[in-house]
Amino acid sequence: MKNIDAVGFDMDYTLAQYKPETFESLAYEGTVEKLVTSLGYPREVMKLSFDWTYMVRGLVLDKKRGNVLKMDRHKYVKVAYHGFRLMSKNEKVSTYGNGFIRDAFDGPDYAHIDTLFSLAEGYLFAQLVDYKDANPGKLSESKDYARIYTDVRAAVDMCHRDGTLKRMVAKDPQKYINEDNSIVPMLKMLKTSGHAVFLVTNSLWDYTNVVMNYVFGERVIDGSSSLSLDWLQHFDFIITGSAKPGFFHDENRANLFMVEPDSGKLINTDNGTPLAQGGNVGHLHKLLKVGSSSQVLYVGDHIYGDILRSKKILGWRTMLVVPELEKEVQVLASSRDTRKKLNLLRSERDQIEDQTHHLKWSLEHDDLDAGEKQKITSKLDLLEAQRARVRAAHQESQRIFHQKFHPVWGQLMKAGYQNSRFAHQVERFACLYTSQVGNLGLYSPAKYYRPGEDFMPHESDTLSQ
């Protein structure tokens, strides 16, 4: 960190952690209302309800087939649902595992649930898939699964464009935003240690001002009351309405405007300003006066909009905020015995299968008399019965273990024994990751964050003995 000259932050779901049970429910209700009033969906869709705990990040929506997928880092589909119906192993394999060319799960036929903002739309998509299947003829023929997703996405955008969500949050921030008393000390520590501190958010100035007033201590405010500008002191530069990820492309020729804080009016500027709207990363680098991209650390919650682009395109250092980590770590810490049991059962399965294969080979290729063949056959029968028992015990133990994390999707960072697609993205694009942004203040502003050593399978097996 002593080589970092500037530390930047996103706002939504980074400095401002929203409460999913209220904020995502608000987004869900607004989206359903738009589907019915603006996009021609049946009124009975309004009866649908939202379970904010169901969806998790890292899932992929198959828009064409109406499926919700969880996959590992190699893009093998481990869990698949059609709407809310669990797909059988045969269905899953025939749909996603039979081609000569592996599906990349990118492009227009797929959508990724990579932000906490996406949970409500993913859940509503699954609900409407089930609704279409159960009610033939109630949706027009043009509304196939892909069109349903397009409509849900359009309805979400309508809620953001007309200000529905942000008006409700501004009216009662306490209902929608978590309190976090660690942020101010963390920012003060960074500034006093000589780091430039900046904010880059896609939210516009008026909403940013309301949210930051709440985050920085004005905990009981009304959207119509006068707002303090005291929070500005914690930042050297603030850019609102940044339109990330396009902001990270220097060739993006978006104009930079100075924001007049009291009125919110914009004034065009060529030379940059501490409080700005629009622009691109070239403007920001001039403001920060950094000599190298690697001297900038950016903290955000969006793997694509914040982390991937800023690291791949610019070479910034990156830190991903993953609130789900707190539960993951707690479950892992309380499940050490379960994990040991799983490893022992897996090892026992492997040993039995190895013995079985050797015996079958002997039966087929060795010159054995009838008595020897009978002995091997009897031993194989015992091994097969033992293998079935161990396999059943292993699968049940693994199911219970994963359900401790989430009853449907299991551990966020794992898909079976492999890292999940989400974990793979975190490994590739986040220099650091943490459960909440205030954790940065728990360590020295000059700390050297060192990665753990990477191990190949032959190394880890040897070192664990």
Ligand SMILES: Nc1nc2c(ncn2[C@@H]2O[C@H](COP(=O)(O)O)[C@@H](O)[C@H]2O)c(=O)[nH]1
Second form
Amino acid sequence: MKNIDAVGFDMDYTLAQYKPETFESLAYEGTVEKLVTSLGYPREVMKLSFDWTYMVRGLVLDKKRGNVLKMDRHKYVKVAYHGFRLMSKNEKVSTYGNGFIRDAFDGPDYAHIDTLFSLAEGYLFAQLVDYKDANPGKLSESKDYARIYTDVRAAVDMCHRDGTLKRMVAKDPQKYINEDNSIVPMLKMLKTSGHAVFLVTNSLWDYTNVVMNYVFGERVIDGSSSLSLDWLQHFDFIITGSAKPGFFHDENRANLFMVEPDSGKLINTDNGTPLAQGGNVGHLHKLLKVGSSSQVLYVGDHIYGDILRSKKILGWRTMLVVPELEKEVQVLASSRDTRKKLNLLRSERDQIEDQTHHLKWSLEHDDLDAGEKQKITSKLDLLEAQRARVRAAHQESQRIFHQKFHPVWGQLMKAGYQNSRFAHQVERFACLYTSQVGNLGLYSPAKYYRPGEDFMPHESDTLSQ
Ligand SMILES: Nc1nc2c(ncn2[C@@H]2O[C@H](COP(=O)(O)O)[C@@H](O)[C@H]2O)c(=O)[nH]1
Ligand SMILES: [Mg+2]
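Requested next: the structure of the form predicted in complex with the named molecule (the form predicted alone having been shown above).
Up next: the whole complex, starting with the chain shown before.
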């Protein structure tokens, strides 16, 4: 942090941690209503209900096929559901494992659940896929799976734009946003230590003002009547309506407005102004007066919107907020014995397979008499039975272990033994990651965050001996 001159924050799901159980339920209900009232879906769809715990970040929606996928860092599909039906191994392999060209899963046929804002969207998509399959003819013919996805996306988008969500949050922020008393001390510490502190959010000024009032301790907010501007003192610069990730491109020509905080009026400007709406990163860089982009640390929750471009294009230092990490770490810590057992079973299976292969080779290629052949065949039968036992025990323990994290999708950061696609993105694009933004305040603002050591397989093997 010594080399960092400016620390910036995203607002939604970073400084303001929404409660997915209420916020995403609101998004879900608003979306269903729009599908029925504006997009021609049958009223029956209103009877569907939402399980906010089902979807997780890192999943990929296959829009055309109506599937939900979890993949590893090499983009191998490890778990696949059609709607809510688990696809068999054969079905999965024939859909995603054949062919000569590997799918990159990043074209227009796929959508990524890479923000907690997308949990309701993914869930509703899977529900409507099942609904279409179970009710042939009830949806109009044009509504294939891909069209269903487009409709759900459009309805979610409307909810964010037309006030369906924001009006409700403004009325009762405590219902939708977690209280977090660690934020103010953390921001004060950063400022006192000489860092410039800034906010860049895609939310517009009026909503930002409501949410930040709640985050900064004005716990009783009724509409906009009692909003205070005291929270502004914690930031040197504030940019609302930033339209990230486009904001991170200097050539982005979005208009820059000065915000008049009391009235919320937007005034045209082409100058850097401490409280602005719109513009691009060029305006911000002028204000920050940093010598190089690596002196900026930006903290956000969205791997694409906040982290990827700011790091890849600008070279900012980045910190990703991953609230799911809390449970992930808890389960890992309480499963040490299980993990040891899994590793033992895995190496036992490897050893049995190695022995089996040697014996089979010998049987086929060595010059053996009948007695020797018989001995090897009996040994092979024993090994085969042993392997089946170890394999079954391993699979069952692995299944139980993964279900401790999430009953359907398992560990967020792993897909089998490999890092998950999500974990891979975190590793590549986030310099730091943590479960809550307030954790930044647990360390000195002068702390040097050293990277963990990289391990090649041959190195970790020698360490564990
Ligand atoms: N128009 C849409 N707005 C969306 C959607 N998903 C989220 N949002 C809004 O973006 C900001 C996020 O702010 P940030 O502080 O995290 O930069 C917030 O206002 C959301 O309501 C969407 O699908 N469409
Ligand atoms: Mg955000």
